[in-house]
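Single chain ahead, written as structure tokens, the form predicted on its own.
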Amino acid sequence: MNDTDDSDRELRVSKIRNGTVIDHLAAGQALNVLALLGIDGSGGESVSVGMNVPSDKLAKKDIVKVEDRELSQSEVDVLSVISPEATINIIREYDVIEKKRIERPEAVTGVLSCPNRNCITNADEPVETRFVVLSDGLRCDYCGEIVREDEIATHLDVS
């Protein structure tokens, strides 16, 4: 019975030749990660997504595999706020050449919009958004508006 379960997992998440595997995402975050990466299918990227996949560590997890792309540090920073347990694996020629746990940064810049319409970042000023990372969300560095963890996906501002 266990052998069948293991082979089922392998079929759900096949290897990629080159790219990035984002593993140990909190269940339900895979689509937010795709939004963060600006992947909507129109760019022709090869992407594999596993949602609510059984996990020994998290009970259920999501996995995103993006071929021929490595994440920028700002993308990893926001990812750490969405899913702090995630790991990043860089794949080249089917082998993992780098595996790292993401760490929560002190701040994220330029990847979220501020929900406060009166914030200077929403005016026609050349000001990039900046949020201080809190234990349960983010605080706008300009106006103090708080964005809770469950609201982050709606304020992603990446392209």
Second form
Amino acid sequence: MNDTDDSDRELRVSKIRNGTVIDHLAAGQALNVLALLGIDGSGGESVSVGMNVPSDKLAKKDIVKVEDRELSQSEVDVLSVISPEATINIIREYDVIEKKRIERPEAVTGVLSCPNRNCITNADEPVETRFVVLSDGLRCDYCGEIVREDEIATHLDVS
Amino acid sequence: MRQDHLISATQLSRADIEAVLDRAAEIDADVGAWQGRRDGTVLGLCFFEPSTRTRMSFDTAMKRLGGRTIDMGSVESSSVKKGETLADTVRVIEGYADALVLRHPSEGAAKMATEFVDVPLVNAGDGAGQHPTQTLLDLYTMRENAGLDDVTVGIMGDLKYGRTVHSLAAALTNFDVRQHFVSPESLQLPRSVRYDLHESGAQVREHTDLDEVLSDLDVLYVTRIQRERFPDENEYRKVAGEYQIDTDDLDAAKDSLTVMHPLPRVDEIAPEVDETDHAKYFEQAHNGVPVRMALLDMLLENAEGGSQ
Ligand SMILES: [Zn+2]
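Given the form predicted on its own above, I would also like to look at the protein as it appears in the form predicted in complex with its partner chain.
Now the full complex is given, and it begins with the chain already shown.
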């Protein structure tokens, strides 16, 4: 389980006191993760991003560190679809106090909007979106529309 | 048939389909015997999109079972016009009815509606999504004329937006059917339908030219190419013309070819074809009533916990 070694150097560069380190993201996903978390800097959070960082495990990876922020379960769920190899480290007082390997869920609820504009979830109805997780993407549980893995970031329902 | 609702043909197993078709055949043999079977039952017709025929077909089916129907009327004259949600509308009408039929312009509408009601709900068409009762009557017609196993079926026209096509393609994966899809490039099957066909291991091929497969077909299912799908009238004319059939075209077909169409047609099947033994589309439309009688009867039976 000692798979933090390759990121230790990075962590030292910009260690955070309390918050979340999302590590082992597929290269190129860091900005999508920030979009998913609704982080654009306007909230004043301290955020560090590493892109295309050398990694023993993935050759190249992205890493995101967010101060004073823990991920909700639905955020973790979508994260797992964007980047199944990702790990989440919860940091308190500069120490990793919890290390989660995220698991691919059966469905994700309420975090993506359906790309089918004519889907009932895009009408003004009291219903949350729900996507069933397929081997290489997501499927709207209402209209059946399929979103491929590489298109997911485009449909994140974040403000 | 162990379902509470009928939302999509993808939920139907071979056994489900055969149970409905068998009961429809029983009904067809002696419709009078089923009068009174559902005395006092009220069916709520919620049509958010006009469809006189489908509505009349459900209306007739319920009445022939001895029940009655209530109708929310046209969308223009109802509270929907005032901005009421679908979720609210079905909850209100559920209070008056033992089962609901829903036609709606948005994909997934029927699925969502079932989350708000406890009575059986039947999807009578949701946008470009699904139209499973049409599929059941299509299968009934196909079974009567060509059988449902070891047959080659061609489905032609607007495969992208045609909900009857999406439902039919899914249902046919339960049988030993070779499916050929014939359409202009711009109107090929949507990704979600392809995905299901692929997952089911169905034998599927796609074509832009009917001539490539016509002589192999046991069934040719024709659908309408809608003018409004094309930005340009000339573009429409050019495409639509290639997917029309007349008796000359059918010279190349098997004598036993069954030609079907969910109707209404515009000019995709020349009227002269009506006079041939190939034409089964009016028979297909008539089959809607016994098939919907069978389906409603079975869903109501399930709702009662299998008594009757
Ligand atoms: Zn959808």
